[in-house]
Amino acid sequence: MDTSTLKGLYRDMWLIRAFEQGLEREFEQGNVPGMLHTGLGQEATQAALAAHLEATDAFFPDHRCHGINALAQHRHGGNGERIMAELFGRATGVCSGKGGSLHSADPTVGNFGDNAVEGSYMATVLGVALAAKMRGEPNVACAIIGDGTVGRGEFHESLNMAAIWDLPVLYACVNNGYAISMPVGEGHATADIVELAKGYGIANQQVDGNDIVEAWTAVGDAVGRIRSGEGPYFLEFKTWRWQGIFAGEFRPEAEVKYWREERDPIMLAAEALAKRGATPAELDAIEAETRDLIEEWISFAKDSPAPDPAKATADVYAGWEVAAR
């Protein structure tokens, strides 16, 4: 990876950490409705998964991919405001205001948005999947997981199906170490998820999802090898998330200090940077940066109209009748 690469990486994993930690003081603040699943901590996955993904690609993101729903508006559709606005709720959010924090989607981003019964998905990802494949186009349909969202039966119906067919998914596994408060060891058989894609006969790797080189280079090989036309591939990023599910969620202390102080993405992307001469001055410019383009984001979608109950059933399958063929 070249410095200019590596720099723009960076970037955008301040990018998700300033668009997540101002967020989150919104919503403490009253600001934004609803529930909120951050993804601090693993903004090297997210990072490393946008980079790769095109318009033309889907990715059906989990609850805590506010980060790369972010960068696929902002590199594909340089709206990237209109993400933020959706999670507050307005009328100039990518749904209307009506998605909110679980069901923000813009296919025409390849945003193909998450759902409240999480990883159900794994299913939908096959038929975006297959539609590719059918039409001969060389795009990627990526399924965002969790560790704990393998243990749904959607999980082994989707990678044996998706290996039966050989089709060009890629299954991105965010194993952050707890479903809610349960680790990851304990809630499966083997605490390395990419044991289970094995059976399938899927090809698969394990990296450190806190490296964004690696990282990077991990998802550039499997996005090449799934556009080649070789089938599915199960990627498992080791990372691990910042924040509780909920208030007063236990996890050691020591390991708490680990990984906030030792293992930080960002952190470890500024020495490497620094490594290759990139100076304090240039990286701290970097977060000013992007820190103010979502102080300038927020400000947008404080601003945006509340969305206008008479339009409250559009776009709303519920009574459509469909017409016989």
Contents of the next structure:
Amino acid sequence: MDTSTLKGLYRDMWLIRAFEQGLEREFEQGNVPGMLHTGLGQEATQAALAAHLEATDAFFPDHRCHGINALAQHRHGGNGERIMAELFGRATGVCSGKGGSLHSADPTVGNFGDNAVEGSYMATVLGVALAAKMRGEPNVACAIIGDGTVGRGEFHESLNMAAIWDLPVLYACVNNGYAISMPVGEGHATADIVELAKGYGIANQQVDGNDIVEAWTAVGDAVGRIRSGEGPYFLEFKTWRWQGIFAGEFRPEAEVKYWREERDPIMLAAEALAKRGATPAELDAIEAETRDLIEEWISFAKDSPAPDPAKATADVYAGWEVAAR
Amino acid sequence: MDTSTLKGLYRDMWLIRAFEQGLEREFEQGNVPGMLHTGLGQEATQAALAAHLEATDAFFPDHRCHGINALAQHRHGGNGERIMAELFGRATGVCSGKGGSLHSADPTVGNFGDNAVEGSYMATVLGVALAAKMRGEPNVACAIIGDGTVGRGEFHESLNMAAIWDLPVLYACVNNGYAISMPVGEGHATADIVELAKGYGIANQQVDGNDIVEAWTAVGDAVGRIRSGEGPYFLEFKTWRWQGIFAGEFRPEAEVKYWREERDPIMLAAEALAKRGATPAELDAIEAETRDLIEEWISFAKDSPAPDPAKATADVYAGWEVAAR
Amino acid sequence: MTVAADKPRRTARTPRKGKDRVRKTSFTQALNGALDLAMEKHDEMFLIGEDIAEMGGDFGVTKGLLAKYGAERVRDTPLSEAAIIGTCAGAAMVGMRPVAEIMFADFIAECYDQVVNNVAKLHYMFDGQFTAPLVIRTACGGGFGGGPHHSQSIEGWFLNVPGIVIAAPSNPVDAKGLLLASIDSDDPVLFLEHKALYRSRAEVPPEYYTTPLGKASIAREGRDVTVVAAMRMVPMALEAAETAAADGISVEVVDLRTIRPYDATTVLASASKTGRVVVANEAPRIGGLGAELSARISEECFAQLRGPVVRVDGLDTPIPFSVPLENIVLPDSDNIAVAIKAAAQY
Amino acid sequence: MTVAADKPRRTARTPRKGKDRVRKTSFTQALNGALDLAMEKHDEMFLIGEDIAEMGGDFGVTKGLLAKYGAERVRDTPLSEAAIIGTCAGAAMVGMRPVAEIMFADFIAECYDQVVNNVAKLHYMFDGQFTAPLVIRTACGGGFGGGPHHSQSIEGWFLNVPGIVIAAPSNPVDAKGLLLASIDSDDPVLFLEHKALYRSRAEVPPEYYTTPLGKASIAREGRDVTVVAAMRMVPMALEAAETAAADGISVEVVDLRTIRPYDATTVLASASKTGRVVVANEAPRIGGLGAELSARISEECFAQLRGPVVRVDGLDTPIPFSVPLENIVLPDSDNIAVAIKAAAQY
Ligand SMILES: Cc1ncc(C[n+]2csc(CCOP(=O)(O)OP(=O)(O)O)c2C)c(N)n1
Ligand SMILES: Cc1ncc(C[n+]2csc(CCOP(=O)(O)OP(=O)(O)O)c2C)c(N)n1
Ligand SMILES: [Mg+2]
Ligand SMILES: [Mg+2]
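The form predicted in complex with the partner chain, contrasted with the form predicted on its own above:
Below, the chain from earlier opens the complete complex, with every other chain and molecule after it.
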């Protein structure tokens, strides 16, 4: 990876972190309704995925993917603030505030929307992939799923169907070690989710999800193979999330310390960049820039109006109106 | 295997065949309502399973398991005719005719009932197994599933949960090569279903389902391990069903010929017995005996009354009555 | 799957004599013809389901289409109902027009999440950015000894689900027209094919035509009592209307054709006209289609009603296997006839 | 899962002041107490669900039970809703008494087959040889910005399913009594916990007691108009009744408590007495609980009704995320008050 690519990814990671931290602050102040799950700690995995997905691809983001959503919007639409506004439930959001954190979509940038029924889009992704294949388009359809989400029966139906039909699906399994409070090794017969993919004969790789170089390389390789018609690919990112559960932290202190202090993906990338000659000032500037940008996005969101009340009953059906009260 | 055991299994296989052939005849004459799937061709697999399952175990039979059901009833309850009567929808059936071919159950002989939503009991079996484990009982809970049924998402949820909880589940996968018209190699990423079990770290074995000695030995081994607390076991029986689909036969002629003429499990067992000194007369007598028995069962079923009309509204709830019209 | 004793015991439009069969088209053939015409019209359409290709579907509705359109557009699947509907949803999101077959309606429970939480909400929750132009065809209803898992009327599972359309033809002509309209529609349609109607026959125009979704029809005009029904209940209602006519009661039969969103205008107009209403529904009474119709009519025609709306439904039980028991549980034209009399005499 | 802005915007019995809080028990604590007592009573009972052990459940209902009863009887599971309910069904078949938690009611779609095709039919289709004494607890309802997949009222999905019991408490006292009755029952119970009620408080008897399934209660006596409601609609109806009282309208509020099978006797008696009825229901109108109640009342109290039954429901849409939009979609006490007035003035 050349240094300018690494620097770009470093900026992307900061964008994710600043986004999530700004959002967390606003959430704590009661400005963001509903539920909040952040991608903090998983910035390398997310930036790696976002980097290789084109606007013509389709990805299904999970509940921790604000970062990927914002990057897609930022890169392909030039309007990352629309993700922020969506999370605030405003008219300027990508779904006019009707979707929120768990249902943000914008197909023009490749974002096919989260489904808060965790993992249901493991089934949906098949259709997008099938359409691409039938039309001869080199698009990738990517389902981003947590380790916990692997528990769903659709995991099996999806991998099987993708395998028999050689569909262009990228399974991006973000194994952060826990499903809410359930350790991956207790919730699954194997803590290495790739083991499950092997039974289907699906190409697979386990990668260090906190190492941006490794993650970016692996995604690039997988996406390339899929585009060239080799069928589905299963990537397992070993990572860790900073967010515990709402009752607070529940994981062993040593584990928390290790991941936060020794395995922080941004810190690791900064070290790599430093080795390549980047100065602390340069790195600080990237952080400051992205933080400023996010504050602009937050202001945009806050200054945006609530959705038009007519949206409440709009678009239930394409062919019928639904009556208001 | 000693010769008397083999002879017993030979009788069991004939009981299954005679049962299914008698049933098929009655069905064609319009005496059996609903749908009919037979276990013809799979007698060795079925007899092997029935032989090792005690009345205190629990098995979930699939749509081709009349034979197992009848054997369980015959052996543990002395009343195989109650399965026949159930298929005729009569008051004397194991479910008073309310269940039929696809919902015959009698827990007193270990038959926990088919579920005509194929494979849903892959989830249900977990609970029976968990209860046995919590109570410290050495019982086995067995789910009998076809190769096609493996497509269901519950396959994954079930194997995963059985594995993490070390449940006493026997997965008996009857791989007869087709799901209705879909060849196993087209419907699944692998035609060897055991490959899927491996990802869960579940002990597994693939056996020739038409070889009664091999099948019986494998089931005995698996059941023994499960009883001794080793957790779940996955057995894949390679076999073939004589019944095509209702439009008639759809499989290649050579394949049909091979399985019917060279791999008939009863013929193979007869050859083995002949090698051990059994006379043709002795073998013919076994066939004749079982055919007579089945005719008695059919007569019993036909002579039985229709269910009491009160059964129509009985047992919807345990705690409430449901009104008749 | 071999189906015996599949003769609808009660009424339904059973096949006429030999000569008739030649001229007339069965419900199954009408559906098959609709799929054929639609596949020609819509390049982005494909068929997906279990055993629909080579075998032509468990009820023969997709027969011949594999040969004509190839395996890319007529796709057999494994027993993975959630993946089937997920595939349709995803493909529809990018502009394809999939038509799925779920072999028996009872198995829609397997993909209930995909239908209810995904397909039905796709257009709304993402602010209209996606549409879900897909059709889920499925064989529903009892009356052939299919037992509890092959006989259910499942429209009640979806009545309270905004975003889904439920089409429910009662005869071959509407079957074809509604299926073509469903495929053309940009809304997701649950298309119910009552098994007892597959063999019914009628003169079906060979060309492409649509029967509008959301519009009921008057299957029989009358003055004294309105019967509202769908699917198999329509021929039963027509039979009951004959019985009533013999007693001097003039019955109007409204064929709902679409169950969601349903045609309140036609239903309420007929109810207002006659002032006496029977609602016929094969599913259990509580929470069934009859409940919604009865409530709506009772509320909106309060001043016009001359007696309470009478519901005729299945009993509040699963469907038993044994045919005599099933006969008790399911409603028939006699039950409707009794209800008509009760309504007329109130 | 962090939940913010979880303050019920509308009414519901919100927490009182400091001193009050000490004496009174929350809905959540009442449920927790019920589970504790039941675990002591029934050796064959166990709890199963996602994050219910160490974490005590997403809403804290199972807090402390792992420590007291151990990991064998308080079992965390993977995200496998079908396997959770399957496990309950199988265990119940052999005499265990499982209580499952499905974290959000919306996810019951994932195990719809197990509930509808297996649990609800087990007792019937096998001729009474098995019972299914299991309870499925789940958090339902909107009003906290949860969006389309964390806010649904799902009783409508099960209204047309014979064999299932639906319990739906509106206050902490009934929550405890109904949960204990549900666990004691040999029928499978879908136990609905409206999220907006979790923080409501009341004086809850500490000892073991049951509130009978299938019996409604009169939450407020009145003469002029009957409001039938369940769960969160009950405190809203009570608030609307206060408003109406100021206008001189005396309102009787019937708290259904069990939705299936529901207490027609109490409902019809109140409707006959007042002759004017409002049915309040958070779910979309079409095919909702209100439809069944309105139909039943309209049919059976035809002669007594002095005006049409008025339905107050959620709009026929999914639940949007944005709070102002959600406020439009969900019904509130003002809507009920308007309906009461309309009913009274008809
Ligand atoms: C079908 C379904 N079941 C349960 C939930 C509740 N839930 C939300 S996130 C979550 C854990 C997911 O774990 P994982 O996939 O590992 O994602 P992580 O939060 O660790 O990134 C659960 C159980 C849900 N949203 N959907
Ligand atoms: C959930 C579900 N989907 C579809 C069906 C229809 N169906 C009945 S048997 C069958 C094929 C099953 O194949 P397999 O498991 O291999 O059993 P076999 O008939 O070959 O013994 C299908 C698709 C069903 N009963 N349940
Ligand atoms: Mg995780
Ligand atoms: Mg098979």
